[in-house]
Amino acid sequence: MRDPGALDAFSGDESVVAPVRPLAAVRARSVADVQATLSWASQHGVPITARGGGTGKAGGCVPDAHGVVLSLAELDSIRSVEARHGWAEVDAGVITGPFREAMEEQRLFYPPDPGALDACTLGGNVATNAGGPVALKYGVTRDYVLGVEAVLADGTKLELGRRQPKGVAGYDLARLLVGSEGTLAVITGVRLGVLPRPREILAALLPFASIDDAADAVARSRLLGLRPRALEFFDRTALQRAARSPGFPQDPAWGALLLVEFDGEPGEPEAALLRFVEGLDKAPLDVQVATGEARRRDLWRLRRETSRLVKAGAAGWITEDVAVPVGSVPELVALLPGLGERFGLCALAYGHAGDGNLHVNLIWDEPEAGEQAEAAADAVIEAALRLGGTISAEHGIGLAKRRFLPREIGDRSLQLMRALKDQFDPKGILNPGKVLGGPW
């Protein structure tokens, strides 16, 4: 594909990475296709980029404009699911959301759930190790991961990884695959773990008086024993911002909100939140029970739609997906008043706070503000690496974050890494510029 109109639809992603026109595009129709487009990129030694949904957020599918974009997004069927067995085979690009709706149809549970799992591939998700927030409880992409179908820079396709929960025949290359945002190798196909389905689910808003006493309240929620099935933060600077659609939960008491969701066997959840408020050191303001499922899914529908909501008619943007240690969330969230205002922006977090991963937006609504965006994001990440955190929990690094890289990881990890990029892709034309690439 050569046209320069079709090609934009692969220019870019959600990031706010700027778009590269590439020089082509192929989308292919089987592994075949896959492998014969490699292999003739590693004779001509031409950039390829592989490609999902493009629902990514850190310019990680970002095309090189000498080069080709491969779209997995055609080869979308479930090969097979084994539940006596507890997995499932798909093709790399089949839409999470309906696989786990397909799951759900046969009495199973496919846990990781992206915000955009209503567009990401599963093979995408595979690429970045995506999250969500039911993370908190049942983990992320990489939990998941049995084994990997992918082919090599030079067109050889691979068979990695197991069909039963332990093995440790060797090195998990099925694993170092996860994350490796399609610089190492591209995923054609996956096996997937499956769970039976939970029986019942409970979800709540609890408002609170302050960020304080939310901040407190995700702290004290790993204390109190308890395993809640997510555990969902907003400000009150988020909440302003996204009240401003109707619908969204909102009372100008509130200075923060959680969204929590138990589930388990039938009054379980309900055990569980009681026990929950209960050991808390300062109450919510209310507890606001999801009654029947019709207003839980509204509930997390407006949660997903709050990145959306609290950039609406913004001037600009950064986001930064950081995690730190639990304890330390009201530490970091007592940090963005301040930094807003010293950089002159709207600083602002919700997220999955239950794990420590909190989406900290930095936006502005003059275009002239957004000139320390930049040193704002800077002073974010510097934050979280001194709380004991991490750069990227769930976005991956892509072009947004590897300036950052070094300052978590350290010069000997970097070499290490970068000698395996050279066994894998000696010739450098997967993803590059992805990750490891520089100038740092």
Second form
There are 2 protein chains.
Amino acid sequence: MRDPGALDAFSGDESVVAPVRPLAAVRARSVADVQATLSWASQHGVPITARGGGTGKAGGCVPDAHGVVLSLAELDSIRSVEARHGWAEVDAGVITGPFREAMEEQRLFYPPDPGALDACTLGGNVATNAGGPVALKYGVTRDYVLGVEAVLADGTKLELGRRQPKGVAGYDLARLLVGSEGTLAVITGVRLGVLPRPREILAALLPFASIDDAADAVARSRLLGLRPRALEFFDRTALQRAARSPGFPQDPAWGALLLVEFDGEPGEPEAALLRFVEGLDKAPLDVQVATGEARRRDLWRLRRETSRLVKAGAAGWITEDVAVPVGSVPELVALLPGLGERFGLCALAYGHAGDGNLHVNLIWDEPEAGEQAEAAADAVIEAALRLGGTISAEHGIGLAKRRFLPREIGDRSLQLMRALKDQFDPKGILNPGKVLGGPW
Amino acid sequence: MRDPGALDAFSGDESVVAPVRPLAAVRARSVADVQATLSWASQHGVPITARGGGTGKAGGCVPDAHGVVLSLAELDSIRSVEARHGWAEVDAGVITGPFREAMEEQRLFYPPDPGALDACTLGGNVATNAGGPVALKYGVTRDYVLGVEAVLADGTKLELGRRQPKGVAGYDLARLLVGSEGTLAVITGVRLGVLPRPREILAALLPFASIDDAADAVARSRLLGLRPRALEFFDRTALQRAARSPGFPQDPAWGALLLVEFDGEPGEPEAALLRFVEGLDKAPLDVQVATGEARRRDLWRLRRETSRLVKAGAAGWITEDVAVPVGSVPELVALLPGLGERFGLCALAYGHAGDGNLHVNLIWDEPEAGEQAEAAADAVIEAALRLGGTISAEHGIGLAKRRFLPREIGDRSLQLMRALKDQFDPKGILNPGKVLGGPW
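I've shown you the form predicted alone. Could you give me the structure of the form predicted together with a further copy of the same chain?
Now the full complex is given, and it begins with the chain already shown.
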């Protein structure tokens, strides 16, 4: 496909990285299409950027102006569901949300629940090691990847991984592809582990008077020996901005809000919630249990819309996806008001506090207020690294976080990664420039 | 250390691979010792075989006759325990069992429980991606490795990985080292995730009239939506051989035995066990609940001794550590009696049936009966691969399983793995010949 207008649909993602119109786009309808495209690209040295749902937050699927986009979105069949083995095989382009629902209908559970689950693809989730709220109890995409079908830069199809949870047969190439953002191979299919569906889930909102009280509660859950399914946090500024939209839970007295969820056999979630609330040193201002599945889904819809709601009406924003050691979340959150003041913008945080993973948003409502946004983002990254954290918990590096990568991993690790990349992709045609920078 | 007698202690492991006396052994007392050894070895092209507890089952730490053993056993401190963050940092030589007990004392839980836990080291567990019974619910060593401190072949120390569960900052080099059996780098320290300790654990023995009934029960647990902590299986032959030793549970009517364990908040394990037993199509012959922690530990001691007990008095044996897709366990088990007959030896299986991972033992009591043992082992491997399984679920490849590796992963994957190895270890000094074969 080479129609300029149509190509615009393949030019960007959901990050602040500027879209780039590729030379052409290929919409693969079979694995053979992927192989043929890569074989051709390899022969002619054409950059190839694989693309799933285009919902990335770091520019990972923003193409090269001289390259070709390889869309996997039309490879969208669930190949098989083997409940007795505990896995399902899918094409890379299957959308995450519908897949999770298809599993639920079979009383199965595929945990990873990234924010864009109604549009992102499972192949894209693997390429970025996507997470989500229930990663707290259940882990991220990596933890469910049993096997990967991938096409190498020269067009060779490989089957990597296993058909059972355990295995030590050589190096774990399947997991090496997880999070590699299309720079090592193009993922065309995935074998994903699925669990039995928990029989009961209970969600509750716990507003607290202060951020400290909420942060204490997060730490307390661990000390109480509880394993919540999710433990989401909203700071006061995030609440205030999101609450400008109707339906978002709000109260001026709330200094911070936790959305906590437990699952298990019937009766177990209620018992766990009770033990959590009773075990807190600083009681929440309220305990709003979501009565019924509809209300629970509603809460999660609002949680997923937080990213959009806090930016409504803004002139610009930068979203950082840092994580810090779980016990250091209060320290990170405490820095934000001062940081916002120093750089003249709004700094807020919400997200997966139970995993130490906060989405820090820097938002400005007047165009000129954005001048120092890059410097503010640097300060957030520096703070996360100083606390022992990471520059990207679940969004990936792509183009947007690339300049910070050496600061986190060091030059020797970067050099090793580049050497590995060269083995997979000697001509450097796979998503060039992403993650590791280069060419080098 | 170069005293020939003393060197014998560093010459073998617990596999059938013949011990090899190395030229010398270095007992590292610091990471600097490891760096100095590797730097020297790199300069002089001396093969280095890293060694933990020496309890491997595949010859992974059997050294080169012209090489040096680098023992990590004396690097044995727990560096720190950060309960608030959910991890502990340890030296590679810390023994697994005592580490798990130290965590329990702090109401924490480090799940991986390989059979040799009283002697194997955490560094060795990482190098082989060790598993164990509770992998069924909690996963294997890989799932707990947050970070790795490793020394490269040239003596450079690297810090890989993260301090929180999530992270996508470049390729996952820490996890690439998991299961690499000392061929990519020497692991000197590990940051391991730890969970809250479950408050109650309940174990029970469920004998069944036939292997089919037991296999149905394993499959049923998944369909019932239950998540047992462990689900261990013993076939009739394993029971009969183990029962020649006193204390092992036995009854002539038992066709197969399951050891099942549930954990959770107080009351939850009993409820789960009840639901499991009531949900079975074919009732067990008995339900023997382990009353009290002492009896529970006793059952696990017997389970861990099964490997030794079934071989008592034997002239020889081969142990295979295959896994198949979970639903195919009955098919694999059904092959064993015929296989034993065909090759004139005793073929039995026990192990982690809930994960599809069975330890198939080929045992002979008269020396001459072992003549066809290799052929029988080949047949086991072929059967596992035909069912979509793996040649090594948790023991690793080492030397013993090397010849089967290409059959499982294919030539192109093997070639890629060798190319990656070359990047980490250009002079080929790290545990040469292990896993991938070579030099090539």
